[in-house]
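A single chain comes next, written as structure tokens; it is the form predicted alone.
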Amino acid sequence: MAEREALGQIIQVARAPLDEWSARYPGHRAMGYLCSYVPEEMIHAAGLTPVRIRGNTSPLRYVDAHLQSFTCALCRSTLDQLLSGQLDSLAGAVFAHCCDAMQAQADLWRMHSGGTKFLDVVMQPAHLGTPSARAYLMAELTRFWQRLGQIGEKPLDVDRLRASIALYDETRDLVRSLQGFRHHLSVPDFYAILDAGQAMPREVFNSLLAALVSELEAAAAQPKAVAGPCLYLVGAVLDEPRLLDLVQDLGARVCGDDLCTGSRHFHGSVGNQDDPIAALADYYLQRPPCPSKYHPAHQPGAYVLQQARASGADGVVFVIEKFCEPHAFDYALILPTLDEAGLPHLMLEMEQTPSLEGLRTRLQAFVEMLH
């Protein structure tokens, strides 16, 4: 399959509305999730297809009656999609306890889904370094696994769970390979691929991505000239793809990221253990935590600096949802380390309907400073 064909199929579904999902994949039953701390492998092993529910910039029609205006755009947008019926085709939704706003969101979904949809909150520990964290998380994952057995398309089976872990690890391996070809893809196309990986059935996505990586490897024999300053992106969800268009239009590149909907979602591998639930627990405890979690061995500033330097970044751009307290607190912790190292940085605060011209002005000034 030609690179253009594989890439075209991936981009076509990257941010397609979820109300089109069932028609596109009639042999699959979708289960929505809103956080990368949700164990997709378990959902997949139960015979369902995990699909990440994303925010968008569509006008909000119903949510003001249920959530305050100072709630983050992700919570407001996704709840509005639920209330407007855009998510009716989903079998339900799975949350992870990552912040108080998302916990309230789960309660609101429970109230407004009419009791006919599956809903669960996976309570990942907030302190990942406590001696009891592993035992607690294994018990919580076991509880969730058993609950899925009540609504899954297939009976619970440990071998099936191992196979699902292997499938999702294959995705992570392919994304790691893709990272080496960032300069052969436009900035919007690279992140559209990652978006598609959270929206498509993994069996379909892995086949397309493997074909794309193979074609990129062949094309890499012809070195691609790169120009323009290189940025490292940090933040939670990036639900405004037009920001990536701005980066591209301004002649900048993105050489790495620590985004919840970006590379962080595909970090590392779960691996193969005799007990797949233990393997999943170890994966979540050992991967670099998001700002909603704490591990005494993880220093946010040192981590971002090391990752940015390793990627060859000329500057760091924080893409933070307005009113997202965990990432705002993390931002304050990271800045002194970047300032001490002399690495330039910019913070862009994202809203439901951001001013693109305002973003362009700030980003353009930052890019010009890096030249």
Second form
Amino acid sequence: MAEREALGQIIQVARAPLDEWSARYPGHRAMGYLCSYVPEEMIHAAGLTPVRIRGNTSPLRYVDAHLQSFTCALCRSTLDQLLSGQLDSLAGAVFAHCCDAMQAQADLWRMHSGGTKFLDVVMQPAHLGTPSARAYLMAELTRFWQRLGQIGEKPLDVDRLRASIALYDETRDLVRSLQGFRHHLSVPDFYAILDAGQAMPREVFNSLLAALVSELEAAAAQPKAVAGPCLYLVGAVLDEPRLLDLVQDLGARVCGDDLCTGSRHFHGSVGNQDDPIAALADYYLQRPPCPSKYHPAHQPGAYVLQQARASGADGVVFVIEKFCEPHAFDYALILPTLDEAGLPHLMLEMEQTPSLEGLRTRLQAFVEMLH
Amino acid sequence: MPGRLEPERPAVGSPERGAQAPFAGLDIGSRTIALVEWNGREITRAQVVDTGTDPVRNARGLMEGRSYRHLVATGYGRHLAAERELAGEVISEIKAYGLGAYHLYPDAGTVLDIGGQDSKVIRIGPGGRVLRFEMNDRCAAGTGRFLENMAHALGLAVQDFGPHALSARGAPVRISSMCTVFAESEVVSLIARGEDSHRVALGLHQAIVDRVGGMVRRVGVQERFVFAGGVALNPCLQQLFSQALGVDLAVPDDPQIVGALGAALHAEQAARVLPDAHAARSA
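Show the form predicted together with its partner chain, please, because up to now only the form predicted alone has appeared in this conversation.
Time for the whole complex; same chain goes first.
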């Protein structure tokens, strides 16, 4: 069945280690990135393939010599991958200024990459609502674009950037369609598809995802009974896929999320303005911000409540990385709104190797509460 | 809404219904396994054994080959019990303690359960329904395992540890580390320095209350406040928690079986909703 074939091809690479990436996609040169504020379209238009560097649960061997234990698992795990040589095949890495830990991480990567790799930090503004934010961001994106011209596989070409934006917007459209079929996919499969979108060349991913969405549309003609409480997930990166297995095993569903590696990464559309750099700047300024950003019009509590309610969620699960300050601060801001609205919530504090049994007990008790 | 199981309610498993097998709840914890048999009206058997190194074998031993109309497992070993077909269903300890505490104290508002390797604070509403909870399972600090190790460091049996602390004359000796390993070394050093072991024991109890008390306050103290789990047997902790939280504690006669009781009560409710879904199982 084509659906299964497309799904299988997508899922098998969703969390594959990056040291196997070059062999899987000959002819592509991968550029790593660590944050959803990195403009993938620019990297793609420069002839490189943006690939998200994810944390994992492998034992950490090298990082303790360079990074404190009170740093989030994403920073610790990805730096360990760099130091152990697992990222050697990447052309480089691009950071965005989101939190202090990630900013410091960029400096550590510069020190430990041997001086031969491309490294950049796209200094996205923290305050997205000031009059100068747009002009500043356009200047910063222009700087990054020109820097890519020094190492890209292809000369910089604005038409190529427009084409890359169209390709990435096509993914966003497809993911939007996929959201309507959440209940036809298992919870782990749905998020594996989003993971794969950040790991595969987009040309390949879009064609597989389009095939999958067509098959799901055809299959959706048959009504599907859905059961079990529905959860809305909030958090940063979700680098522990076994958590999603637990949700599935416990008979719960996920009907929406605000995760950096989940739906937020594929939010909205950049669009086709004449000036593609202005289009990208507007996209980042208007997208629902992550907790490391501030926009006076964005109320985190009201936003999560509205999104969770709109998705039909029975409860909200915060999946927060231990030592992630931006998300911890937002969590405290969001709670009173959810409490006032009577929407149940649970906080799961994630570590690089979390205790699965403890997570299972908490999640099971929460799912039981919602029944 | 699952109502409280009133003793006077006509019972599904009452003797008048003949020799029907009882419902059962099995709580496989890190340190003990508790089994409660429930006939729909009263507890017909309750027993606790050490978990040991083979929890399935020890749980089977507790079940003595009996058949149950429906057996529900809870505790850390609940999934193992289901995999080995001892249990027809599993529920979380949080739900189980909520149901068990509500059955024993229908006006219960908060349940503190400190077991062998974790501690939980549960706010419950009508029917024992869980409204919110907090759970600490990161390390052994503030759990039964911590108490056991500290009693051992002072050369005491665990059941003597609480009375030993209560007989302290003077202020508790402050313990700076809550890490089970470091606290043990600290205790050894304090004793070697000539500190009174009663006051050291009191300091250790106070350290647990300080740590767990913070978690209780996050959930909120709603009376009646039920203290359950094996650690609730400790009289010094009963007294210190009561003082720290400013409430009278309700401690069940056998605080170790509250989770198994909740599981047994759930077994009856589940069997009533889905009478054919759960075949009787025997060990």
